[in-house]
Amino acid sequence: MAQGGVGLGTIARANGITFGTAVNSGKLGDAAYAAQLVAEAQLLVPEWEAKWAALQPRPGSFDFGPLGIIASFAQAHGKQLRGHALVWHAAMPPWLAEGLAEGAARARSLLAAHMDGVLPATRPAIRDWDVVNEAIANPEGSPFTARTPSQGDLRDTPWLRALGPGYIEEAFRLARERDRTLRLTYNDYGLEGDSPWAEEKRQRTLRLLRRLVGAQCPLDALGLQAHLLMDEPFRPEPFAAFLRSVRELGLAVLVTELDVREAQQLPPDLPSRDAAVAERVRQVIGTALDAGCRTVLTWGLSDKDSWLAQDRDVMRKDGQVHRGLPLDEAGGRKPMWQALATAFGTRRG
């Protein structure tokens, strides 16, 4: 159980910032898990429940049950809800990949039908969607994955193969047609660090955003996933310059999935590990807030529930558990929690 006292959501809101976290509908029956959400977060985003495979597992058959559990929890506790994600190359049911392979006309029909099924149904609860997720290819040297196949700056995906580079703009236009007041966000990772590959990904992202804005595409915000890597260096200056360029396009900036993967070589004691994680969060989030970011979400609250402790691709191989979220496995507030509280508390809306 998290310690008593004012939560991050309340601290952030008092200073014109919205703090939130990802939520798993299957864990809401855990009293401790639910209490952490109530105490700490003002904004919730479903981990899985709003992705295509969850919402439309079979052609034309929509399932809002798990997402509805989260929406009901949010409503009962006065929380906001955002959506993640309408168009992505992962979390696709097999039938969708098969349909996209049938050509552009079929792909457009499937995309429009999904928007028609999802956006009107979720409109009462969700006013911000990640419309397109992770469309930029990882440059050579990226530690997140091996260099991804690409066509120019874009990741080679079933969507790109079916519709070409215009699929991104088409998705945003379809979303805007169905909801004139929805905030429409492009979401991606690997944009924060001080490395050649991160700088290249920032430049690729800027080229995409400039193209979309130049085409008067209805894009409102850039979501920075901020899955931070302690093995990657960080300097505020290049990150801040990137954020200024994004803001100059008239776009909002959100931090959407914050967590921290610790370095391969760990300090010998927990206080040193926690201090290192907190300092990196202070630097990155402080830079984002200084650049005008007013929404920050972590990808979970407690190390106990983190995907960093469960996904074999990202979990540590030495038996240690990444201490990359604000609360420890017992729900206690860690230095990362304090780093966020301090960052929120020193900025006035």
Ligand code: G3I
Contents of the next structure:
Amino acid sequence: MAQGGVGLGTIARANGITFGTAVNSGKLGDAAYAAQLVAEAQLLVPEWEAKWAALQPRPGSFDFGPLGIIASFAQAHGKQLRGHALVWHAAMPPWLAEGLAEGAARARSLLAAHMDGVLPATRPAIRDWDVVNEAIANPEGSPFTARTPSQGDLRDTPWLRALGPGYIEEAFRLARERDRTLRLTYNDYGLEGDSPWAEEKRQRTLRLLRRLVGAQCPLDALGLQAHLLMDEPFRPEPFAAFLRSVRELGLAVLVTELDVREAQQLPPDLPSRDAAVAERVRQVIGTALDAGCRTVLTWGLSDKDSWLAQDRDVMRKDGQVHRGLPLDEAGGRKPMWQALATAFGTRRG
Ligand code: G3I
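Form predicted on its own done; form predicted in complex with the ligand now:
Following is the full complex, with the preceding chain placed first.
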């Protein structure tokens, strides 16, 4: 249940930071869920409602129903909205994968038609999109490698197979041609940790960003999903160096999907677990804010609503629920909430 005192969004705004969170339209009828969003968030991102499977479930047939529910809620409560995601290898309706397999001309036409259908229709509400999501292949040794075949730095996806490595630049150019005022973001995960595979993924990402910027691709920002892993160490230095390199390209940096997957071997009690999660968040978000990040979104507010509690690939096998979001299952603010509040309340250059 929402609690007294100002929320994270208000604390953040006082220091020029935008805080927000993912929202699931199917849960807005839950009063406690809605109250948490109103109390804590300034910016909302649809958890699934702005993806291809939801927006264009059949060729040429657009469904803005679920997204419209979120847009109405955002408007009613004075919240901003961002879009996620125009091009991704997941949340693709079966007909799209079939269409992409027909070759480059068909793929290009499908992508242009999707943007023609979506960008003008969402223009008043959404001014910022994840244009391409998760195009970088996970390196050997990453905990995600099993499921991501690759072609060099890039993940082997239906988009890559249809259009080649240039699909990323094409997507950004198609979006910019349709709306010169949108902020266009490249979004990915696994870029924060102190591990050989995270460092390799950072280098792969930098190679992509440098290639895009060098080609005058209309790219404005890098979205760090920041699905943090407590089983992976963290040291500010390598992450800070990466963020400096991204910022030197003239790109903004956003944290787009923050949450924390707890370690396989949990600390003995809840206070220890919550303290470990809060300390990781303090370090990672502090490093991002020091590097100039001014937008931070979590992927949900309460542990109860997290994908970490529902997705078979990541939920715990010991019956525990990952305590990786600012609010506990009952909606109570945890040390992670305080870590974010302190980070947002710290004045930075
Ligand atoms: O599509 C149905 C819709 O028709 C139905 O009305 C609605 C009712 O709630 O459910 C929809 O079902 C599922 C939806 O989540 C809502 O729960 C989809 O089948 C399911 O695929 C979808 O999963 C989402 C997943 O992305 C795939 O889109 C998760 O909620 C969402 O947390 C997850 O988020 C991803 C980011 O987009 C990218 N980064 C990783 C992150 C976690 O996997």
